Amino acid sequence: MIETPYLLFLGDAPDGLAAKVAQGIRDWRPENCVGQLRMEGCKADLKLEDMTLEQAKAAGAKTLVIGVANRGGKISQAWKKVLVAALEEGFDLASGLHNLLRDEPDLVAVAEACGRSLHDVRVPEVEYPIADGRKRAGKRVLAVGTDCSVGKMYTTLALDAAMRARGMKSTFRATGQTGILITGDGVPLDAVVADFMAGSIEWLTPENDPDHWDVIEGQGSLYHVSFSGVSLALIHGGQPDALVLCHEPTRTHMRGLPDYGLPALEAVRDLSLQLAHVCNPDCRVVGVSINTQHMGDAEAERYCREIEDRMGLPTVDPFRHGADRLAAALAEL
């Protein structure tokens, strides 16, 4: 187990987005967070106590956790003094990245040597089974994206909480680090052997009361050209009844590919639920979540209800404002 509370290390984040896997941990476990470690150029800033490890460490925090998501997943020889220096303070290392802190040999020697622990949550854990595609019974709701980074997450977990809310039988199923950071439990989807991914899904939901939904966190985006295949291993493994189209409104092109537009949510639409057919005929999109952030009050509000109207679908921040209309389209089905 994971020890908690959390120092958040956001090392030299270059934006917010960079950070998300501290932000997601702040935002829905912030009883589990202590402040914030960041190094000199950061331009990520989760609004939490700036500490050093020595303040930390006095504060009660356990563990420190690399709550940055690079491309590719690397730990930065930039990042190594301070994961060092942590590891004699005291301090358990937990860490989402595809570079396993298992395999760097100096912090190995360190924590052996502190008898500290080194946590690795990209691991599949399981040997996940290869999908058959055969029906099981309950309900499962799938995020689906225009890109990378634009809120399945919370969508989901907002989801959940707002089913639980009104008495539905609902469970979230974390697919990537940070979900698994949160709630404790999951499959690193993006970790598994692809022949397996579909399988780990089909594992992760499955046979369950027939009023009970399996609340699916999405990953990546069909559209996306770098993760695509996390994507369509989720619709395949999930064989989901109803999907909630997720978007950025305020990007200019998909994240990591300057040379890549977002395509229209009436794509998504489409392309989603053919693919989804494949396995699941009766799968619908119950609605879109718009990740506002960028936006004001007015502004966000605006453009919900523009894309509410054109799409005939409930148009929500689930953050932002909840999502319970999304939850009374789930209780429709």
Given for the second form:
Number of protein chains: 2
Amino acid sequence: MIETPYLLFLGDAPDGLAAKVAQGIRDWRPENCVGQLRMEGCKADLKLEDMTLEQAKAAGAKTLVIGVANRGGKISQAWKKVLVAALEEGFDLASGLHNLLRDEPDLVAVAEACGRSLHDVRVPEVEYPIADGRKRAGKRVLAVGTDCSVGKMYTTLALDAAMRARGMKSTFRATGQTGILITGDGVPLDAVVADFMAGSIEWLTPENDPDHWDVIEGQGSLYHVSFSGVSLALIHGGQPDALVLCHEPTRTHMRGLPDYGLPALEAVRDLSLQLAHVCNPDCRVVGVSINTQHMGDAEAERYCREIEDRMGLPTVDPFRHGADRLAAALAEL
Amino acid sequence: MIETPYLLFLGDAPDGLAAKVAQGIRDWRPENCVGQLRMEGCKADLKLEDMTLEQAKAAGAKTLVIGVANRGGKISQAWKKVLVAALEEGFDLASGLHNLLRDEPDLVAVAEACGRSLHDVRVPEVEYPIADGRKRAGKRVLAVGTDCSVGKMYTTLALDAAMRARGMKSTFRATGQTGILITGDGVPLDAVVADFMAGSIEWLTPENDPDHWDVIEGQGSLYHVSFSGVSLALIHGGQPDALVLCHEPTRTHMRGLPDYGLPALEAVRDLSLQLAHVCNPDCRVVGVSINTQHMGDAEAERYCREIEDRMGLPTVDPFRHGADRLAAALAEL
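With the form predicted on its own already on screen, would you show the form predicted together with a further copy of the same chain?
Full complex below, order starting with the chain above.
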């Protein structure tokens, strides 16, 4: 669990895309963001107040979050100076970088001396149990995709926001690095040891009020042979009551697998339901989320309407249309 | 890769069952076993020559394999004396114990001083790749089960032996601790990090002669919610050409999951094939393996015949009947 609120570190980001983790935090949890810290030459701007470490500390920030990708896969000396100063100023550090904070001896030494924590959200910090498959009170909805990186995190964050806007009880449950940094908590599922995958998702979505919804970020795809086991662990650990299908219509093959075409939405619906019914016979598919970022407005409208007619399910691009129709479908369940 | 042949350490095993790992090695790879080493009070006996470390060394043994479960989950001082002496005598050590050899500072120090290796087969020793899903030359058969612990390892070891007896090219591919100790090599799949599960199975079953079969030990079950993700990674990493269904007919519920009944063999057949066809459209189910250990001879015969009629597939208990009919079905593919 990462302490909030955050000061967002944008470093020397060459453009806005390099700071997309920080952008996600700012978009989805603005209440977690006290300000931004940019180094000389930084080309990203979240339209947050630029703050020094001292100013952010005075404003209540607890953790400096590295919201930017690093170049060349190492933490530069220029960054190091800021990170060390942040620890000395009393901040914890949080990072989703591939190279870990804990592998930097200087950061470890300073953190220890200052009594601060280093959070590498790529690495599980919890000993997860083995799944026991018991029914838990409360409701759960899971995003399942035709492929990796089709918008499952965005869909579940938007759905969670739409549900809360309607006054429903809802919690977004992160299963990947960016989601964990956004909310300060979650399971880095792709780094969990095989035997504990489903158990980690049970742990993440515990017993709750009967009318509370966990909105679980999906990972991978049952049809993506590199990561399908992770996707199945989400279904069997999450025991979902509802599924939302996620799709990106312009893909010509599965991400990273040039020999594999994408499955039809109907196939993903049927296979996901069949597997979900092993642990929850009442699970239903409630809607479809389409990532239309590569389409114009008219084309996106037409495509969503077409899928809606074909599947008989509310179909939206949450980025263009919001996720309220998906939230409404859940409210009716 | 563990160096063979072995001296099998039975310690102070209170009965034969406690030494079942050693028994498995002795049954399936007698050519890997130079002798057994028993401490005072040992009640297990593999009918191998009892040897001192010196005698075994002279007879060519390279590795002392801990083929016995330890009591109380710790390596006793009595065992330690033998293990240290073995390292000093020039043996490597191999263990599938839950508590690791590498966590014992005295063993680590002696191993280092003597230039010997400590193999904890519960822990991956390889950096596995992410699966790329590419078609590989050679053929693969995988055991899939209605539940955990229904005899998938036994079935695949027996099948591998039957295939080689027929002159087929075949390699047993271990995916669990006992299988790895038996053959000296394999992937401890339940301990592999989620993202690399399918890749580890691709690594385990690489390109081979077109008429060579990898016989892949299965794990878990698609219907076992604690471990189903592991089972799916085996299907999508293994790209099987053939599946053998494994079942234990006296189970009243899924192992460790009192609320979950067992799936029908037909359900396991259909779901496994559907998932296998994602990576190999030609995959077929070739036979059924029944674990009849809790049945009498007549009942076992009757049950297998019944399943054979119902499924239209050769059905055997490899322990009672051998696995030649399954090997024959593969030879005909």
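Numbering follows the first chain given and starts at 1. What you see is a predicted model; the values in this text were computed from it and never measured.
When the structures are compared between the two forms, the hinge, where C-alphas stop matching one rigid part best and start matching the other, is found at 121 among 230, 205, 121, 157.
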